[in-house]
Amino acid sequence: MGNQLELKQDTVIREQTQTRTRATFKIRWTPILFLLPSLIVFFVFKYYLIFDAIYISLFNYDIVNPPGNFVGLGNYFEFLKSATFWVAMKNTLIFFVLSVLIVFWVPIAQALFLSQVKRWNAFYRVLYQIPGVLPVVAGVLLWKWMYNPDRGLFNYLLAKIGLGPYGWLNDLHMTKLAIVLPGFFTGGGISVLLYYAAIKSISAELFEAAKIDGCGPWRRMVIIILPNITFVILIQFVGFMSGVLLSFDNIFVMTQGGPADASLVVALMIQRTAFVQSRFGISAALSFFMFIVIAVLTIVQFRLQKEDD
């Protein structure tokens, strides 16, 4: 009798375990079907293009009779031996350093000021987003007009106080700064809201305790705010880094890489190689090279963040 009871208990436990297992491994098809179209589009327009670029980079690509002659890593060696590539790489790194010094911290500062505003807070948040509504090319063309050495707004205003005129985009020593400077005035756009939300998520009790201990606004920012939004800053920096290293539209509209290649960057060199010189193999090799560079820098950045934690 006791053995039969134990067998029944074992059977019940086994059935319950199997039921839980089926429930655990049950596939929910509804969310998968909703996600499937976006996954297909993402794969086709992202990953497929990456693999296709890698494939093209191994050939002396012939657009009339693709893929052309196989050259292996020849395209990579060719652009690495090119003096123009190293000029473009140098300019790209200079643009990156200038952008970090002049532009990257702007949305953080805007979010810090915005977090202290009590009245009309929502109104100011909307104002911060207005520059992001303006098409990039339209904004760049406006700045290009203001930089005009003969009829531009900047030289006109500077002439009133006895300064200038300056070449701005035509000056070898000023063109990089002139291209980066608009980012300082246009602000951070959606980045401001991300930093603002991160700051507002910090417990108010921390700020109250800091005030009781006599911490001023600057010290509260250093010991409370910045450490608590470090992860958001890291994520934003990764996106900012890739955006600057691949920047194209503002440079193309303002200078097209001039004067004398002073603003030539790798992304612009990729465009020239492909659509001006019709050397699609080298252009694809350059694209994949920059993909590797940005991926390595991103991994290093996350590793350093983990070590700090």
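Positions refer to the first chain, counted from 1. Every value quoted in this text rests on a predicted model; they were computed, and no experiment measured them. Take the two forms, superpose them, and find the largest set of C-alpha atoms that agree within 1.5 Å; that set is the rigid core. First, how it differs from the form predicted in complex with its partner chain.
The Cα shift for I223 between the two forms, taken after rigid core superposition, is 2 angstroms or larger.
With the core held fixed, V276 shows a CA shift below 2 Å between the two forms.
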Contents of the next structure:
Amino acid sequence: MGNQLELKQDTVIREQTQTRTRATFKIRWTPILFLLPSLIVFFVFKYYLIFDAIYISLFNYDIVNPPGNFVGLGNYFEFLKSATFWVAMKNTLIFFVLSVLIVFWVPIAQALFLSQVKRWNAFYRVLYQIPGVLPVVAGVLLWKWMYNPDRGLFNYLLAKIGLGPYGWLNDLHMTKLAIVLPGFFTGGGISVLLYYAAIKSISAELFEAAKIDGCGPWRRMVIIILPNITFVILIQFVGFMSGVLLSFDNIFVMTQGGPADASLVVALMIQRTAFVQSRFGISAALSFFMFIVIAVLTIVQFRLQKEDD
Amino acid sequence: MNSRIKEKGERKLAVTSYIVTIVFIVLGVLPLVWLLLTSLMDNDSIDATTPKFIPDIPKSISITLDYSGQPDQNEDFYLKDAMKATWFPWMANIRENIGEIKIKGVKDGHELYSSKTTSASFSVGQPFIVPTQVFNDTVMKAKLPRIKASGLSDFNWYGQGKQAKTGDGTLSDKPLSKNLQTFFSDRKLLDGKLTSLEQSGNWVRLFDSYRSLNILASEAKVSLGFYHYFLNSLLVCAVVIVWQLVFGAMASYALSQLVRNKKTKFIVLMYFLMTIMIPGVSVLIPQYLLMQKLKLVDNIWAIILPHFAWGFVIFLFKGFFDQLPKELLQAARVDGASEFRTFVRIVIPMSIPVFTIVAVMTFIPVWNDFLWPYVVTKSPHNWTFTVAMNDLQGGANPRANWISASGVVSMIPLLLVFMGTQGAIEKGINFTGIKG
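Structure of the form predicted in complex with its partner chain, given the form predicted on its own:
Time for the whole complex; same chain goes first.
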């Protein structure tokens, strides 16, 4: 750790000397003072922590007498060999597919149709934000009752049309669907505004030209709007992927990963191995694995964004 | 309106668009309406196998007890009698939607005392005052100090001072009132004679789940009941927003306008932006161990501090500051203003939109934050409301209407934020090009 600190000080000093040589015999303190608080907190709460995670992941970490035995990459092999990890990976994949099918397209559809609404458009845009004001934890608790197999609203309403009763969160095969479904109702929130802005920025001439060519309003939506926002959709999709991979709160509050690990994902495994089983080394190795995956996705997203601009 | 010719299919698309939009909005708002309705219901209506959709008006019971012809007793004697007449029959009829029980004690034409207990108090006190269906004098004697100390029942002692309005002596024959009368006559618990029992509806008691939140955990867990947790969350948000608006803005401004060396600029910018790749869950363990070293575990600062380092904020600010007119800043410098003065007097007033965006974008995730506060806090005193709500569902006394009431309260800040800043958010999407 001390090593990194020296490195850090080194960059600050280098930066100072650079400004010193360039400015006319005057050290320009203002930029340094403006930057310093942020440089320090970013170092402590990001760089130090992620390097510490890597460091911990190399040990059979002993919290009472740190760092414990050095095991090299042992922790990584251990989680790669464990069945639970692969269950979590499989669950994540299913969550991802379900989320794309049920949630991802919703804000796109909402924005597409919203762009055709002329009257009270601004009002509808505000209304689309309303479901997003309910904090995730509160929303999950609400849905949890509605899923109650005996007394929940869903089984009651479904029984009226002759369906069910379903086990929802208690059912091994339904629990993932039950966790993803609220996202459909909540809708896009801010991403509706984003798609909407993208649609509105398409030039009117394009529409006029298509109109003259005899292209009807429905076809225009498919032929002109969709291709022009593909890039925004792509960028959102990558962000959506990391969102699904990182989802923790909703799953934890809804099922804690159950029943029988049917909704366990890697984020939950990290929390569980560390704070329930006290296996910090394994947990740190999983953390680093997660970091790599998210880092790759973020880089892809930034690249796409740059190209879009 | 205008003279253009309607195209074929245009109308159909317009109608479909309105319908789809309205359907989506209704789907989104329905769960919130359900939350609001359940927060006004009693728990048995929520738990019923056939769910109710409209809350019932809670029942208000007024009881008069007459002590005429009995020897004089001290205040505690009458308090005990009033509490027996309140808590015992309520517990025996716990499945009824009782909103309040009012007791009036009269003796020889004087009003001795009046007492009032609301369902907010009852639902909080029930687990420790009347945990079982055992109703006798000894039980009440043992519980009396608890009732007095917790202040759950209002009790006003008048002694001989107050003239009693002659009660009309009616005994209501509604089903619940009949039950209560049978309860009193079978158990023979009371010293006073039941002379009147009236039943009415009181819609004010619909909101008692919100009042329960306030007196909840008055058993010394936290000072302000559940609202304590909301204040904790607000405090965390406020501190983080202030930090971001001051230091985040300063760092981004320096990066955008003050650092002139291209290479330094790039390195420092990357230093900040690279951290966007690090997800919170990846640093969960080292962050916890760091807080342990800093002796900050179970301290509200442990929740606040990690939020200070946020690459996304630097990204938003820098995008805006890059577009500031260079000439204006140059002019200020030529006039001899210091960099700091230029920043405060010229840059900040021009940057209100970006400050709004950053405040909103900071507020939402911090207000919603669950995992880290859950991991790092132990005592309820330091919980944020998300942790408290998760605890409420698994707690010893999970009451559905408390959960929904806290859910409704938890929406208010974000609702206000969205209402107030919708315009700014939309503008922000355009100028910052937020794509994620």
